[in-house]
Each structure stands twice: as C-alpha cells, then as structure tokens.
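The chain below stands alone and is given in structure tokens; this is the form predicted alone.
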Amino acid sequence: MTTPASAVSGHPTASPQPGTGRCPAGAGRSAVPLSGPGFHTEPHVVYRAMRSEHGPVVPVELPGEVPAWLVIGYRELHQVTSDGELFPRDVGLWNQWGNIPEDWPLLPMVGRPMPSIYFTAGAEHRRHAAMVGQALEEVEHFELRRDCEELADRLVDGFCERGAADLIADFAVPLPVLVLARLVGFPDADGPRIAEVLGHLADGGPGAQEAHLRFGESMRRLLAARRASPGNDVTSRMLAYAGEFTDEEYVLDLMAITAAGHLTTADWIGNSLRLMLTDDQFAVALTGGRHSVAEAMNEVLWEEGPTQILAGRWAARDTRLGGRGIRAGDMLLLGLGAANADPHIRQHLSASGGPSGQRGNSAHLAFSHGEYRCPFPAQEIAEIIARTGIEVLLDRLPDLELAVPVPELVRRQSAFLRGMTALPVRFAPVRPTGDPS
C-alpha cells in the first residue's frame, strides 16, 4: 500500500522554510511534463522516450512549472530508496518551497510536514512504523479472509441478478474500503460512509476538503470510542502499543493507513480483472484456475502497478545520480512503474520464465523499497482483500465478460496512479447469497 495521489493531507505542524527555488540541473526547457494522455494510455511508450534521451533519472515539470527529477532505472531507483540519509523522504529539505501556492494541486501527494507515518523522517519515522507495523502485524488472515469473503458476497448480492455491472464502482473501489473500514474498528454501519468520503479524496475535487475534514472528524471518534471500549481491531492495537502518542498522531496514522490502502488495493483488484477479462494467458482464472488469479495479480504489480510515480525524496546534499547532477533539496519522484520496465532488469529476468519474463517473481518495486517502502503486513494485508476478493467474485459469477470492446475502456487520467474509471461486464444473473428460492 504504497502512498498514492490521494493518500491524506493536512494542515502543517511545522511551516517549511522558504527554499531558494533553484531549478535541479538540467531542468527547464528540456523537461519533460508529467502530463498528457500518454501516461495513461500508453505509459511504457512515453517511459522508453524518457530512457532514450534522458537516461535513468529525467528532469520534469510538474503543474505550475514545479521542477523535479523522475528516476526511472531500477538500479538507480533502488539506489534511492536504500540510502535514507542522502536521499531521505524530508519534506522541509525542499528548496521550492517559496514557490509553492497553497492551491497547488499535487500538495496532497507531496505532503507537508506532519507527525504521520507517511510524513516523518529518521528516528520520528520508525518510532510511527514500529507502532503501526505491530497494529498490522496482529491481524488475523484468518479472520481477515472470513470477512473479505462476506463483504465481498455482500457486494456481488447488490448486482448479481442484473446481469450486468461495472466491476469499479461495484465491486473494486468499495470492497477495500469496508474491509479496511472494520480492520480499523468502524462498526459496519459507517463503512459506507467512510467508502463515500474516501472516495471524494481520491477524486481530488472541489469536495476534497471538505471530505478530509469529515475523514479526520470519524478518526477522532473512532479513536475516542476504542479508547473507552477497546476491541479486536488496529485502533485498539494501536493504543495499546508501548509509546507515548498525541491524539492528533494516532488519528493521521490511522487515516494514513486507511486512504493509502483503499486505492491502491482498488486498482490491483481492477487492474487484474480488467487483465483476466482481455488476456487469453490469464483467462483460465475465470473458470477456476486459483493459482492463475496470483499470476495475474502478480503480472499487474509488474506491468501495471496502481502507483507509478510516487513522491518523494529529497536530496540531503548536492550529489550525484545517473549521470546528473542533483543540488540538495532537488525533489526525487520513484518512478516504480518506469522502473519495473527497465530493459536491463527485464534482461536479468527473462531467463526466470514465463512468457513475460516474470511469472513468480516479486522482485517488483509496486510496494517501493527500502525503509520508506510499504509495510510488509499492509502488503500482505492488500494482497489477501485483492486475492480473495477477485476469487469470491469469479465463484459467484464464472460467466463474467467484457460488455464493451477493449478500446473502449478508459483508464484514470493521472501520469501517478494507473486504475480503470470503468470496467463494464456481462453475465447470467443469478440469486443473492441469501435467496433461498
């Protein structure tokens, strides 16, 4: 569960010192933009132009004429993300910052100092991820699966004697967010609501703000009422784990956790769907083949991961990378989907086999890498709402099929997050899981 696009913003503890808006070396005319439509039809094109003429790490140009440097070689992207103190994920190190509106829309990704787990650095970073890793890491699979497995018939019952459903809105992008809902200790009642506020972040839209606010306002009272009845749940965990906390610390954790795992275990489900229904190597999976539903799970993480760019890193000093000069405080995004694609790492693999090279192999940088990168029990975590989520689905609906031809199917229009905003099917209608006629 990798930090996507939409993962929560907020006001800032501490105000970043004005930086001295020196552009990284290189950039200007020669940038490229992080914008256009072939980022979300074609990206692999538009990364192999990059590699061609600029090499591993690209300077770029994000809205507002905001400069940046890309890393799009898996060696060098590796590099990044395993050395903490040159390259560490410090916000406040930014030299743009006094060119930095508050409007600017790529302020939620990019984050301002805050004391959250996905916003802290250094010792303040692992003394989050240890209370966080160790919440996570006591979730039952068991359970965890018993529980995808009801939301997920519960989801299927809501269209199944239709005929007919759009595998996004229906299935993918809610079923995610209840389980994650009850994970954290929301009654299930409110995982709807939680479900609509999340999904006005991720679209980012005029109603963005007022979602966060009302996301922060259910934290503190789901935070306020495991405190007084704690139960089986992460919050619960969380407060009970051996460190001193500010409410205000749990409660961005906690909504941390929540936003960062609902899209991007969204996209997995819709993005390996959309691969069983369109490719004849994976469509065994939709008449029982268990083990191919993992393959196509594991494929996307390779080939279509949910988040391809991810901010960030910022340089603690001038150095070197891939041949370019960085100055300290230059903006480093992680090209994760860029990388995946590297010819020099496709070469080292294909000898692993599979017809791309990869079948079994999890080498992928989908979840990051590194200290920063995502935790292993939220990766497990995401992994087994994805899987048994998709196998319930095929179980109750073996017949499914695309109801429009491929070329119609639209994908998210973002250069940072790679999901479908559709996936229309087909199917023979049949009773709810309840029905008993």
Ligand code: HEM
The other form holds:
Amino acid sequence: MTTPASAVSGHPTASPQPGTGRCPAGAGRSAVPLSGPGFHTEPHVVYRAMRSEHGPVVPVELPGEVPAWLVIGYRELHQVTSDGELFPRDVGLWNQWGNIPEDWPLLPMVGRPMPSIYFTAGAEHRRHAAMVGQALEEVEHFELRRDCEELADRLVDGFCERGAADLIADFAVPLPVLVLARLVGFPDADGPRIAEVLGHLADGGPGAQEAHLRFGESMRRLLAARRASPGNDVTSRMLAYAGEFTDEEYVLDLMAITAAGHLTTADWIGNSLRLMLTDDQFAVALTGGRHSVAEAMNEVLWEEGPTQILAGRWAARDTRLGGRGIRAGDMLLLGLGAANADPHIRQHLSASGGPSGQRGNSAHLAFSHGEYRCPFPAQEIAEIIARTGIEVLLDRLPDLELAVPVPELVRRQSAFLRGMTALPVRFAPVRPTGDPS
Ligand code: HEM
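Return the form predicted in complex with protoporphyrin IX containing FE of this protein as a structure block, the form predicted alone having already been given.
Complete assembly follows, chain above in first position.
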C-alpha cells in the first residue's frame, strides 16, 4: 500500500503547519489564505473577522494557491453535511487534481480515492459504514470502561512518583492509542509499538511514510491472527460480518478506525484538562465535582473541538451555497469549529470567546453531521475513553495544578486540529497502584 501517511482517515496529521503569519482577516475580499498563527492562538477572532468580511462561505486559498471554500456558517454546514448526494465526501470529484503536485503538503490530509470507509462515497461508503458501524456498536461499554481504567492507572503509575508530568505526552496521547489497540484486537504487548507508529504518523515528519507502511503491516498481521483465532474484538466482528470485503478493505478500514480515533480523542482529553486547570468555572472538577468533568468535555466540543476544519466535501454539480456560486468538483472544507461559534445559533458566546453557557446542549458539530459523520458508536467510545481517563487521573492526583503560567501553554500550530503541544503539571508524588497487568 503506498497511501500517503495520514490518508488512512482524512484526519490531518499535526503537520503541515500553515504559518505565513498573514492575518486571514486582513486579506480583503479576495481568497483568504488558510494559514497564520491566529488560527491556533485566537481562532474565534479570525472567524469573526472572516464572517463579517465574507459571510458564511469563505473563498480560501490552500498552499500553492489551490482554491477551496471554507464553510463557517452553522446552517450552511448543516446543509452541506445533510446532502450527501450534492456534497459527497468524494475526493475523486475534485476539479483541482491537474494542479496538485505529488509533494503537495496537504495531500496526506486530502487523500485519494481508495476502498476504505473514509475514501469511498455513496453506496460503496454505506457498505463500509454498515460493517464498521456494527463492529463498533457491539463494543461492550462496561468492559471498555474497565479497560480504560486499567490502562489509565498504568499510565499514571508511570509518572505519579515524579510529582510532575506532561499530561499530553504522558497521558492524553498514549491512553486512546492503548485502548483502541486493545479494542481492535492487538495483544497488549503490541500496544506500545502501535503507539509509537501512530506517534510518527501524527508528527507527519520524515518517519511518517515508514510508519505508515509498518501500520499497514501490523493491521495485516492482526487480520491474519484474528481470522485464525477470532476473539471479542472489532477485527473479529468485521470478519464475521455478512458481506464480501477484500483483505485490503479490512486493513484500510481498521487503519481508518484507529487513525480517526486516536489523536482526536487525545485532543479532547488534553483540551478538557486544560480547561479544568485554567478556568475557575470548571476547576471544581479537579476537587471531585464529577458532573463538571462532563460539562468541561461538552464545553470543549463547542469551543475547542479537536477537528476544527475537515477536508471535506466536493460538489457533485454546479450549485449555490450561502450566496456563493459553487462549481462542480469544488472542494468544501468543513469549518466545524467556526460553525459552532456562529452567532446565528450562539447568542451566549462571550466577546472573549470564553465559556459559552452551552451546558447540556449537544447540538455542536464537533463530530460533523450527516451520512459521513463520525459514527455514533465511535462517538460513544471516544466519550468513554476521555471521561474515564480524566476521572482516573483526577482520582489518583487530586491536587493537580499547572506547572507553568497559562500564557506559556502552546497549541499545536495547525488550523485543522486543535490541541495542546504540552500540558506541564505538578502534584504531590504518590505511590503506584502496582497493577501488574
Ligand atoms: C473526540 C473524538 C473524535 C472526534 C472529534 C471525531 C471526529 C470525526 C470527524 C469530524 C469525522 C469526519 C466526519 C465527516 O467527514 O463528516 C470523523 C469520522 C470518523 N471517525 Fe471520528 N472522531 C472522534 C473519535 C473517533 C473514535 C474514537 C473512533 C473509532 C473508534 C472514530 C472513528 C471514525 C470513523 C471510522 C470515521 C469515518 C466515518 C465515515 O466515513 O462514515 N472517531 N470523526
């Protein structure tokens, strides 16, 4: 398989990192470059300026002057994601393929047509989605929670005697990988290796291509092992599903599940912990207010969703959207983060972009919408991993506090994925639980 590094899921890797330093809001009425520090430092400010300058559908420019539309209106995004016929997630329709060089930096993110849940459209996508959806649906939540507790405890054991940790590298990133590795059917001993491979993939650095090959190899071995000896895992359930799939399709779907789930869930954990550690309204979660953990996690899905921008959808024919003329084959980037802050649905949003009062309201678009959205059982799995992990961490280290001033906390330099690069904390050292498993 020669797929580019992160094209297994369409979720972008941590790179490429747009960063020309130009403020998109200052780009007049011409196409807005989708780059600049504002996207990761103050995205609400950038989107507000875009909205007043361009409206709900913004002409943007990707590296190499490649044009696209960024949909930032909640209603328009709802319209696009609800109409899978007019706006399929079908990269094969793209009218820019003739202008895209082999080394185009966003190619790993945009992907190419291939027989997986993430890169098929229409009936073919529904065939994959039915199989993957059922295999995820049958995940036993009680067992999943128990696995999360055990793996979270094990990670905390690794640093609890130090009195200091980086909650991103030591906890938020490895936890979803280890849980998902177990969920799809890897033996526990393979967990750290899978974590390492996915780490290289997410970096998007020089090791990414090699990591991608190893990732595919691991999945092929897993498929063979589960075929020979089925177990209670996602791979075995996919194999048992009534339907004809090739080995390549199984492997690509397994890669998509893992790649789509690990960094997004890690960022959900990291962004929620940051909110609890820095915002008084959510700090009560640190001192045992468990209801606040759920509230902080929901707030993050509105304000700091892991997937801020997603490529995307492609227009099947000429049409109009938000007052714009869209041509057949145009790319639409889903501005999930921006749409969540659309003033048409968000009278409560404070001018600073601070806590929004969206408690209990889950109509956010963090998981997207429509037939290509994040599968509902996957959303539940993400919620269980993130919530259980955070609860275990807070139970074990109840006096957790930031080890650096808030302005020193750095976000990933990406307009696409919102997450922290590090979250240094300190706490009174405690003994490991000594769970030998
Ligand atoms: C906070 C965590 C997560 C977020 C924010 C998230 C977000 C998303 C988004 C935005 C999409 C694309 C939807 C679209 O194109 O409209 C997606 C697709 C997908 N996600 Fe998630 N996801 C998360 C966790 C997970 C987990 C844990 C899994 C696996 C267990 C997963 C599996 C998938 C799959 C398989 C797809 C492709 C669905 C399809 O094409 O039908 N995701 N996710």
